[in-house]
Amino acid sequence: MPSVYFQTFGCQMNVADSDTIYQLLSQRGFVISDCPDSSDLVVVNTCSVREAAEKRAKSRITEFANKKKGRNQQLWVTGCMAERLGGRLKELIKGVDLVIGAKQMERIGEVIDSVLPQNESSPAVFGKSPVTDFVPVMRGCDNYCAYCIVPYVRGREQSVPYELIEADVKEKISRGVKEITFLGQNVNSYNNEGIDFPDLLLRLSAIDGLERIRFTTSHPKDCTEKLIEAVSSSNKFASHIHLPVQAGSDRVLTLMNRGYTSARYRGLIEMIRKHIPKADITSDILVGFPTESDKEFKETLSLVRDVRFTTAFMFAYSPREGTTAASMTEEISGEQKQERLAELIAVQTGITRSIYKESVGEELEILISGRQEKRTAAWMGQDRGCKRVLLSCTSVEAGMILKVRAVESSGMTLLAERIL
């Protein structure tokens, strides 16, 4: 049978779309490969909201490129990356088979039964946890957002019809699947035939068999209290919300082309936290934007300690090319921008310790995801939040959900025991 390895970068949109691809390539007979050097097919799944993301997928591209040459191997680039790129990318790195930018996505099945026989094969699982996994429900993006290239390489805003989603979250809980998280770039803008994204929860939190429910990413400008209350309203949602703020700024979250202010974004955090009290929430955190000052750069360090997120995703601003950030003027050097990030990342380190430091003692519900590497004894779960959880125990499978206690904190991971 021939072979697919996959190369996934960014993402949890992304690891959906290869879990997407994998599922099609199943059914035309091929099986998934650990191994890049002896598959029939290589994927290369790309990322092109940073500098850095491309460079390091086109690092690897040239690699199995290279490699390849003289082999029977396709070599198959996808994703944002190579919706931004096209046919240039054939032209750059020679040994590239097919392109598939990201809005071919919408109709992937035609893409592939252009280049690929279909078999009577039944779908296989994609390799990865087999009691988490994800589910799109809204793609693209109308925002805008003045550093973000996302809504030139996946669309406009789409909203998948209900129906379609509903079958896909039963078609994976057949499998075993016990958490899924909901996706979008925009997720809680979706809407579709009168649904919104706080009926979209409530009607998924019905289905049975579905043990707990997340998903990202949540832009402020549509966190509504009709979302946290739904939320709020099952123990199958997650306490967990993440919602990017990107600056504490006003002023630049103005350029940013956010619509919302810091004092509307520090508004929706005490609205969560009055609905859901012990909430991790997470962001997105963006330094050295064009004309950011110190002083801005300042506002955005209280907002992180004033809020306490429980971890954020940091990066120092990039420019992409054709957004509208990218025609400002950079005033700010490569070493600022990485100064800045150094000290954004010490101080929100700092409280992510302490937060995981101050759950000891405390009982938590994790969902086991599965042993931890190399020791037959040690689980790994997650809590109801978003914090790692590591339990030595015995009669446990992945999937069980138990009541543990913290007992010690590494700070970035909680150790448990069992309460039986």
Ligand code: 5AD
Given for the second form:
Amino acid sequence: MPSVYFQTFGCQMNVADSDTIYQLLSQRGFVISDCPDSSDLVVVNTCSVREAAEKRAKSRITEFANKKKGRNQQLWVTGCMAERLGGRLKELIKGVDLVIGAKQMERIGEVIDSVLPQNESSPAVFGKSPVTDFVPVMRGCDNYCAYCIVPYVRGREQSVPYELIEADVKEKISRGVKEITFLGQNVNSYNNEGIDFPDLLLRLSAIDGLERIRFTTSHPKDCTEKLIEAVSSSNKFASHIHLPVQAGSDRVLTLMNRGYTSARYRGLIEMIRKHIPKADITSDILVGFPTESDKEFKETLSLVRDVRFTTAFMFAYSPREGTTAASMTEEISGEQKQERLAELIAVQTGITRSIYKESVGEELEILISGRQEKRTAAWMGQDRGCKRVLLSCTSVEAGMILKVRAVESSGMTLLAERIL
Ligand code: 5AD
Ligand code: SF4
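Based on the form predicted on its own presented above, generate the structure block for the form predicted together with this ligand.
Entire complex below, previous chain first.
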């Protein structure tokens, strides 16, 4: 049987896209390989969101291209960088056989069919399913935040019809999946035939066997009280809201084209905590946007201190060709950006540690995702929020939801004991 090796960079949408490509390949007889050197096909699924992500992908692709010389191996590049660079990638890196841009994911079945016609006699071969999986419900983004390449490489927003989502969920549950994270670049702007995102979530929560529901990424401008009420209506919903704030200064937020002020964002946090007092709220934060002053950066720091995110992804601004921000002058120096980033990370890390510490002694409901290989009788899981939990205990299986008590925090992981 032919084999395929996947290397996936970037966000959870890319993980879901790699999985979709794998399912199509498995219908053509392919099996997963964990060794790129001996596989018949290598697929590199790329990210474009920051320059560093592209650099990493390019160097990995070059490595694969050099290794395959003289061998009968196919090298495909997919995803956002494939969309941005298109056919140029084949000239840039000799050895790339096929480029499939992110926008082609909408019709990926046809794309794969055109290079590998389907063999009726080979049914899909699936390996063991994970406990937790992803289902995209909308793709693309219409927001055009000034710094962001996503609307250009992923295209306009498109929501998946409910019937297809439900079929996808049920198929995953039948393979043992317990928890699904519903994905979209701007997931809470989902709208299909009059079904908005809160409606979608309520329908999904009625599906038997779906035990935990997560979703990402929410945009503050579409984070309504109706959405939060839906989330607090059933304990199938994780008590975790990822709500990227990006910056704390109103002038910078306006330049970024985010569509809210710092006061409005703080109001949203209050609204979320009113309905879900124990919610883990997490965020994405960008420092060094063109013209951001030191005082404005300090406003980001004070927002971070006030809101107390459980965790946050923090980035230094990286100009992306073709975006509005890329044509703005007055770039902050690379050194200054790194200094601001380090200061922000230090503040946020302190908050994360103290939030984890505050959880010690609490009763948690964790979904066991698998073993912790390095220790004996140790299992990994996640609580209803976003916290990682390590459980030392026997007679446990992946997929179980257990009541445990947090007994210690090692900073970014809670250690827990089973409550019998
Ligand atoms: N530079 C740095 N970070 C970026 N992000 C998006 N575009 C850029 C950029 N040009 C960050 C944002 C977004 C996250 C996915 O990546 O914080 O929320
Ligand atoms: Fe990019 Fe803004 Fe769309 Fe998020 S909402 S994908 S940051 S343009």
